[in-house]
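Take a look at this single chain in structure tokens; it is the form predicted on its own.
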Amino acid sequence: MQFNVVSLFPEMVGTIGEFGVVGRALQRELISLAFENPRDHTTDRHRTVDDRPYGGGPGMVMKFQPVADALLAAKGKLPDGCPVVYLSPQGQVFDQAMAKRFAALPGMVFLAGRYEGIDERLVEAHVDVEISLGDFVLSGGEIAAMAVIDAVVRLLPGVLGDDESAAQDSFMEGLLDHPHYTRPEEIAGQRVPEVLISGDHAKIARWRTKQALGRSYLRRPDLLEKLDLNDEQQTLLDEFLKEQSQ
């Protein structure tokens, strides 16, 4: 999978791919990363690329022109059906479900905006979709270009070790993730529980769901809302709360 992000700190989301996951992603060639930073598509000696806002008011607004052929010249380098994603608190709030859509793409165009926000028409003529990480102002779109880049990469095939790591994170199924422990079986008279050392592994199983669906109520009940639990999972929530009231 391809990505290209236009941004004016290219250097600051380049650090995703020294790390982790993205990092190993890129050194196996499952993924590129490349940028396109709009100064560098300037025609005055100052490299300017905003200016202020029409009808007054603070800040600074980036200009079309650079950041349009910034685009243009990003989405160029990919192949068809990539889209242009503008980070903004104005757009839809990006989830896992929007990580698994952008996982089946060849390759999408990240716009990482700055100062007061980019000029409108640039979002009506170049804009497939806006995301917001959620109810808050980041400084610009590198980090939250960086979270969703981390999102979807830890999705593509051969990316994780082990795949099955990917299915079973938080939200896959519409639900937080169970809780994890490891060695010792003991720490500060705190044991593990001990379903999980039985070796059963149907009861793990069903005591892992049991755990996601009462975390899921407790500190995420939005999530239950859109979900039309089965009897066995109703009879796994109750069995939950029950627990907690004892």
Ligand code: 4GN
Contents of the next structure:
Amino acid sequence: MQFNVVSLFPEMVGTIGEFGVVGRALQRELISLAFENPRDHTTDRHRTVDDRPYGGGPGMVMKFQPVADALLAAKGKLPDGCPVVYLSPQGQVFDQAMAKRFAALPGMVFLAGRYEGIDERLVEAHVDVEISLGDFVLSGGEIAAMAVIDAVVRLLPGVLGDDESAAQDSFMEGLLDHPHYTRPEEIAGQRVPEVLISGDHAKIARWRTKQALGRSYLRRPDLLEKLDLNDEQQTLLDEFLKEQSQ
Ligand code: 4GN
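The structure above corresponds to the form predicted on its own; please give the structure of the form predicted in complex with this ligand next.
What follows is the entire complex, opening with the chain shown before.
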């Protein structure tokens, strides 16, 4: 899958390719990561990418022309039909289902804004989807783009090894993850739940599902409301709540 990021700070976004899962995917050429800097598409002596907002007020706005030209250059290097994604708090909230849909595409262009935002006519003319990571404000879209790229890359076939399979992750089944433990068995009197050292794999799987359901119920009831629990899951959740109240 090919990613192209339009950003005034391409080196910042490039760091995702230096580490961990995304770094390995890049080395193995399962993905490519390229950049287009609007500043390289300016025509004036000062290489100006921003200007004062119509209507007044504080801050600056990214100018249409250098960003549009950078976007067109980025799109031109990808197969036809790759969407342009703009990261902003005004967007649709990003989730795992969206990550799965993106992972089926041949490529994506991310537009990382700075200052107070980009000229809205650019959004209307060139942006296919505006997405948000949640209700908070960053000083630029780069970190949001990096987060989305990471979430998508780890879903691509062959990126994760068998032992780190994404299928078992939190959210892959619409639930929060279960707790995890490693050695030693006891830390300051806190023991690893006995079931996890029992060697009974069916029992362990049942315990993990129960924890995932219970934590989702307690911490993110909105997630559970979206699911239609089967009888087995409802029984596990009832057991969790009964154990919880003991
Ligand atoms: C995305 C971008 C927050 C998000 C952003 C988010 C940069 N902040 N919640 N900041 O996903 C002005 C220019 C705001 C683009 C935008």
